[in-house]
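Presented as structure tokens, the chain that follows is alone, the form predicted alone.
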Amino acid sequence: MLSKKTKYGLKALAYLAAQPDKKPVQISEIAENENISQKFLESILLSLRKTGFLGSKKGKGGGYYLLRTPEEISMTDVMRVLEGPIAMVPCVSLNFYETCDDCPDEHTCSVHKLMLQVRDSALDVYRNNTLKDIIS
């Protein structure tokens, strides 16, 4: 199930895409318009400024805006970056791999073949996709 930080990060990315003129967004007019936690948005917000997603300016006329078009904004690193893996288990995982430690042959796995057939239809509706694709 998606969790709550990503499905608040995807709106307020959303929310700032879809900005006329572009110009820094209070998180207090995201959080009104979004129905968001402020203190929880701050927290989603920070985390995609530190990933390189959002600027921020400080001071009167400030906020949060985009630093990429959202052309540029896959929901494939969107995802990984408010989620963490794509991969529900991690012996399917394409950045985060990791062994279960409860299966002795991956290759046999019948768990292991269903996940990476979860995994790659996932990253293919991620892959597809960009910010713009959501708002349009």
Second form
Protein chains: 2
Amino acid sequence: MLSKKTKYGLKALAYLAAQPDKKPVQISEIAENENISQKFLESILLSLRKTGFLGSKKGKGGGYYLLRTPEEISMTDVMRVLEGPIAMVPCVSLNFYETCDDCPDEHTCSVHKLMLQVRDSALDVYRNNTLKDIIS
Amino acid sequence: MLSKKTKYGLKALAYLAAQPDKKPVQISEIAENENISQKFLESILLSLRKTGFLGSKKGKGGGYYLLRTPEEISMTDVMRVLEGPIAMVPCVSLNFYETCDDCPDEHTCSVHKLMLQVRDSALDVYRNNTLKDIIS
DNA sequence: TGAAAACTCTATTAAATTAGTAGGGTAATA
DNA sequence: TATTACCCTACTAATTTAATAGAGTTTTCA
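Starting from the form predicted alone shown above, please give the structure in the form predicted together with a further copy of the same chain.
Now the full complex is given, and it begins with the chain already shown.
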């Protein structure tokens, strides 16, 4: 299940990408328009800023804005930052790999075999979608 | 993230599918060989029996066995029973559909758009894999 | 026939994660 | 210099997951 954090983060990014100009947008504006708790959104935008997706401007007329153009922002990167691993089990994760403590051998594990395919198919989707692609 | 329930359920199914004959296999045997808590596995096998994947035989010499051949068991069905919805958000789920309370319009929602693709790609994988395909 | 083997079922619980809430602090701009 | 708006920490309620405990029932085989 997709976490609210990821869902809200994606919506906020899409909202910023849909702006006609690059002027900073206030948290409160995004929160209202996308029906998100303002405080919760605050923490999500903060993490997107720390990971290089967003810039912010303080003071009057301040807010958040995209640091890159929408077509430069890959869903792969966004998902990894917001949701974490794309794989459903750590033993098939590219960026968050861990061995299973129960499994004696990955190569003969049926779960591993299936989840490898699922990961690859999900990666395919994320790699083929930028922020620009998902705004309408 | 894949739940342990699903992981263990898949492993148990694969274990049964790998049996040379159709004799019932005891819970304890599966639990030991696959490093699964026996009591937890018990409840998982029970749910697989109630959903028509497994049959059971009581008493001495009893245990669980597959009701269908491995190539007749689609990963789509198994995943839906063990893990629940294949979609990451309810608004793109085929079997567990729900509207989002926050989203004003699904058709213009960027999250919806992306998650629809992810669901389809996952479904593709599950539809193309039977229990036979994932045992080695 | 009776005892052991093995499944069945209910209820409880511990741990982890998620989704927020509260509230004060700090920086920048008009 | 006051206001706006971001920044940060800590706490908490709710939910889900992963078991655990224990009693009960059915079946089979000796």
